[in-house]
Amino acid sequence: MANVVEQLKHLFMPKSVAVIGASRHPGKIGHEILRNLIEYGFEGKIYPINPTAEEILGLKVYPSILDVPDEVDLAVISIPAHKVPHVLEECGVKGVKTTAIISSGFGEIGNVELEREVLDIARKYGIRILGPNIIGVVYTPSKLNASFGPRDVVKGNIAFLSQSGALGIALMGWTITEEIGLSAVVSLGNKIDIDDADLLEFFYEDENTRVITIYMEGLRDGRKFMKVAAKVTKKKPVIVLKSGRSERGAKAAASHTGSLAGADRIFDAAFKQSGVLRAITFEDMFDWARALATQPPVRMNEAVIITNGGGAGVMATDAAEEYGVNLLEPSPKLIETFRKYMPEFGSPKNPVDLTGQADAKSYYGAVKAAFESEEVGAIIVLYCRTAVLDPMDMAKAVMDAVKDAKEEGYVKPIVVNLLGGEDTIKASKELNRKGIPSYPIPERAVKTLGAMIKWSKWAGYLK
């Protein structure tokens, strides 16, 4: 493992770069990485190779990655296919680590053979090989944005890797919109060599990355998957989607990257042997990583809903049994200490309703009650827009609930929902900010707490 870790800190932290393929065009591949990595901020050596230009970018152009006067960790290669082979030689002579091959035209178009031979070259040289046929690689913690994709990444701790380029860099966009920090993307393409196994073995080791996300459409190598994942997820979240679940999209998989899709019912079964936590949707992936990226284990699956509508109450209790989140049934005790938030024709049961007259004041100490009882494992908050309590009143009360609870040595899973307009999903978007997983719906919420608890009986916090 150590080995695959410290030929793959030379691809997410390298001390210097080559684009090879760089070009003096905007709207141009080779254009669009080198302009990423410059404007993101990456602090080592960039190196731009083009043997028709001087300059780009106000960066002085070399003829050829052997002209580069220094070592060079990773370069980036975008030209096309057929000239990859000879490029990669030079690779090899000039004693590059890694490369990252932007390039199409391989075995996703049955150009099985040129794939082979460039693999070939890169064993001979010991170089590592992302891709080809992707969209580049970032890495947050180093500025390293070498890629065509959106520019500016919200630094985070979430990993995502992504077998589709087109869907990477779409996902990035939203990303960015939905405020969700990344640790890394990862462009894998046809994975002739660096695959999804490597990158756990990478991301188990960095401290920079607290989850793992992956939309796969096959797998090279399943055996070496499991094997990995079943280790990496008793310390990490690994959460993948894997698309070709139906007969026509594992066909279109194929033909997409050149993969094996295989049968899903396979994948599905390998996923639960190995502690993989299966999405069915990219809103589920993230929603799932968000709360796992920011919040404590779950050590006891006794949950206690706090809300002001009674019907979102009744909804959130429905998906509750739906995803495995079992509803507390609260004590004389604790019922009392509820009933404290709420007038009187409010239910301090669970779901503990404090009525569509709950202000500020109600959330903070139904909130913070729930946080220091014994019976509670994990909280679920939601809210319905009234004129009685601004959206963002409520959002601060969760956050002082939450920061004083933990001040006293107090700390539990909780996830919001903010039913609403526009200034509910401001809030939300302050909660999120402040790490606490805010969702549009109760749903989604509850859904996201019950893989949680998944996962956490998995990696052993809950019996």
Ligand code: COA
The other form holds:
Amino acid sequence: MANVVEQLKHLFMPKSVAVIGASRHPGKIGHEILRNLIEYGFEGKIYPINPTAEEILGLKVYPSILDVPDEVDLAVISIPAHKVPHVLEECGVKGVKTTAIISSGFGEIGNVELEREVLDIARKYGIRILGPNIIGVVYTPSKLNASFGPRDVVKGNIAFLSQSGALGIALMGWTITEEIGLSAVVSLGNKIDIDDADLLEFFYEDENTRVITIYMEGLRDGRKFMKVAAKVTKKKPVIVLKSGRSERGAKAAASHTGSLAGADRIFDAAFKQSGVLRAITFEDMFDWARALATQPPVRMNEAVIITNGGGAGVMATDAAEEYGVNLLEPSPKLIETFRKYMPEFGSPKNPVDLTGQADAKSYYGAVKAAFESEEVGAIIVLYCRTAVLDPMDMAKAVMDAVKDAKEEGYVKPIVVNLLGGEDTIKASKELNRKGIPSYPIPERAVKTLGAMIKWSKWAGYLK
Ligand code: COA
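Given the form predicted alone above, produce the structure of the same protein in the form predicted in complex with the ligand.
Below: every chain and molecule of the assembly, starting with the one above.
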């Protein structure tokens, strides 16, 4: 069998894409996929296929894939399910390498025969299939948006795989608002051919991807997934949100994508054994992904909390215990260093409380000192909105400290929390844009560091 990574390059980095069922009518799926392809800026060739149209969105239309005067790497198929076998047969004759079958109406509604027929044709010609029953595929480094989801996917290095199409679309939109940078969005649907494990193999090698996130309802081949995941997670974090944890949830998953959800504790054990981080909510999944995609591994589980609010410091301390984050007992020397950046009534122990009168210089000094100290393995910075220090100035102080520390060769993970109103959200976004993960409540920052510690241990960075 051909190497799966090489095969999937045709899916993610195609030189040419055909849209079979490209519609003339705006609002129809086949039209919107074509529009996304064009408007997201795909630089390869695009071939709309439709037997009854001549030109759509300014592109020449071909009646059949067999009429395209060029090789086709990827065919996106968006015609009713019963017509799929015929066009897939044509794709085979044409030598198309991969297909993404958007159409619903297969195994998920009991049409297993049709699914079988499609798979047999694909095997006969050596075509790989993504789907069916999917929203499509996005790969930002190729400027490829072959989906009917939102257009302006933010470029980054997190791959997002989703078994559910609608959730995939919804979360694509959410990642745009939250400015979470993605390398790929892959809708898996009924997974009759390409599955999670195949995609893990691809993203393991893909230099544009640092973290892989998966929304999963079930697996057809659990052993295959575990085996590949155990390899991939040593190099890149894999975060899975597996739904169907409750008995009723599992039944709902079965009727949604035909998944046999299985006993949840079996999945839980399998994820642990293969180094997969299990998230319970989307918030966790993307919180962790954001940090794991930007921060270095944790090499020492000795964290320091730097705050201007005692209360936030206590909350973070409680969370640290809950999420496996060790808080450093600073040496007398480090305590004296921190003391320089606070008034007399501040607390230089851990949490390092700069007090409510902390200004940008206090934050810069304390954060920089934490980077420079050999005792500190990870840094948690908290800020409560005060009238003394504008959130954007605080964010800038942290950015400067991180930048200067980096220039001097100090690299360690940092997570930030800005607690307050509208202007703290803006400052938080600015930090995220600069690759410093920032969260609206202390617990999310600490929980994220906990996940980073878990992965760093698994991957061997941390004893
Ligand atoms: N080759 C190429 N084009 C063909 C064709 C063929 N063999 N047969 C028909 N077409 C054209 C049609 O003429 C039409 O173009 P037009 O609108 O310009 O006339 C276009 O392809 C689409 O075909 P149509 O029959 O109108 O289908 P549709 O757009 O109503 O539905 C699907 C097609 C795939 C969208 C629909 O069957 C479906 O499965 N919808 C659900 C998809 C979904 O939600 N997936 C994700 C699940 S999370």
